[in-house]
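Let's start with one chain on its own, the form predicted alone, as structure tokens.
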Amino acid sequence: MSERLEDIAIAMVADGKGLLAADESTSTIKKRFDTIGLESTETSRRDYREMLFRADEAMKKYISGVILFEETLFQKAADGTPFVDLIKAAGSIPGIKVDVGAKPMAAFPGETITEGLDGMRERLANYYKAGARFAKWRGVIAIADGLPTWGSIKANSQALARYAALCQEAGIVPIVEPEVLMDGAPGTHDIARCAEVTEWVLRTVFTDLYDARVKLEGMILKPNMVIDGKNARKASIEQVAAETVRVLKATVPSAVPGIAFLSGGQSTEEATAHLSAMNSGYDLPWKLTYSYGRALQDTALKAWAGRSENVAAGQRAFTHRSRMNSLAATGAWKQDLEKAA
């Protein structure tokens, strides 16, 4: 496979394929495991992720790349095969989450700044050696009374741009993820407010990417969809699709090869329906696909429930969700396909 950034980026958004976000931090995966009453240990985390990575049909047909947590990048399957090799054998690209999380931003109550730039050049060199060919950094923007502030948007945007430049220097495609939260407190904003903030954020991010000399052809954007707050949900599927496409067309240069959405608090099926509506009704200059965590994994996690005898059931659930999202990435998803399963 070519190692050019542009080629890797194009492979990440190949037709009908999307990214599996399996980069939950140890604390996040513990919360997920709590819901099925499973203790989070290095072994249980390994077993769960191995179940996903060995779901052959899903990995080969529907998953272009996997975002890993650092532990998982260096982890081996139960039989000693490195996870990176399992992922590559399925024709999928290993990736790595490189930020160390959103921390409270000094002097900006209610807002966060993502940390992790210190020492990143050296870490990226190690991740590249370990097989990672793309990375992810998430900046988090909250909508509330008087928020977001320009200071918080600008600081997060510049951090994303610095990260992206370091990745490209290391031969790694950056996923640039500015997430305007739908599920932050109080979560009562309407879709128009989300559209306004998302547009402001994306305009800022692309200005900073340009200033940091980031090559747009060698990156992927991972934005939120334009959607009302989680405690004010009224917008229809068509409305979410129309507003999201409008904002993206106003802000994202056509040089960017693809946009892979986060699911960000949407239900599993909702995230699929919204993506399909965007891909079936609009003429778009970039590929639109998925980079889902919970929306690809939730049903699989519940079906598996931490038991080895349920591995096949967990893999079937994961394969079904991957297939539904693959259809959505080509605009061909239909609600009745969910029932058929």
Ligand code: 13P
Second form
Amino acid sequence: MSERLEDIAIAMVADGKGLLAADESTSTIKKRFDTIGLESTETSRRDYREMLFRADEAMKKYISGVILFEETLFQKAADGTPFVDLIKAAGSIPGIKVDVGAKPMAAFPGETITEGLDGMRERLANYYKAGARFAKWRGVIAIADGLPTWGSIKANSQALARYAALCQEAGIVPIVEPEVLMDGAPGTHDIARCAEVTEWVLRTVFTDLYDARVKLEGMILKPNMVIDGKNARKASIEQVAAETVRVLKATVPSAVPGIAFLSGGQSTEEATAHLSAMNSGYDLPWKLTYSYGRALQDTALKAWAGRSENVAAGQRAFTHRSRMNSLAATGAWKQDLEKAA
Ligand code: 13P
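Right, the form predicted alone is done, so what does the form predicted in complex with 1,3-dihydroxyacetonephosphate (13P) look like?
Now the full complex is given, and it begins with the chain already shown.
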């Protein structure tokens, strides 16, 4: 496979394929495991991710790349096969989360700044050696009374741009993820407010990427959809699709090869329906696909429930969700396909 950034980025958003975000930090995966009453240990985390990465049909047909947490990038399956080799054998690309988390931002109550730039050049070199060909950094923007502030948008945007430039220097495609939260507190904003904030954020991010000399052809954008807050969900599928496409067209240059959405707390089926609506009704200059965490994993996690006898059931659930989202990535998903399964 060619190693040009442009080619890796194009492969990440290949027709009918998208990304599996399996990069939950140790504290986030613990929260997910708590929902099935499973203790989070290095072994249980390995078993869970091994179940996903060995779901052959899903990995080969629907998953272009997997975002990993650092532990997983260097981890081996139960039989000693490095996870990176399992992922590559399925024709999928290993990727790595490189930020170290969103931390409270000094002097900006209620807002965060994502950290992790110190020493990143050296870390990226190690990740590249381990097989990672793309990376992810997530900046978090909360909507609340009087929030977000310009100070937090600008600081997070500049960090994203510094990160992206370092990735490209290392031969790694940056996924640039500025997430305007739908499930932050209080989560009562309407879709118009989300549209306004998302547009402000994306405009700022692309200005900073330009100033940082980031090559747009060699990156992927991972945005939120334009949607109302989790505690005030009213907007229809068509409205979410229309507003999201409108804001993206106004802010994202067509040189960017692909946009891979986060699911952000949408239900699994909503995340699929919204993506399919965008891909069926609009003329788009970039690929629109998925980079879902919860929306690809929730049903698989429940079906598996931490038991080895449920591995096949977990894989079936993951394969089904992946196939539904693959159809959505080409605008071909229909609700009755869910029932058929
Ligand atoms: P969700 O799809 O669960 O929002 O996770 C995607 C992700 O990578 C968040 O950083």
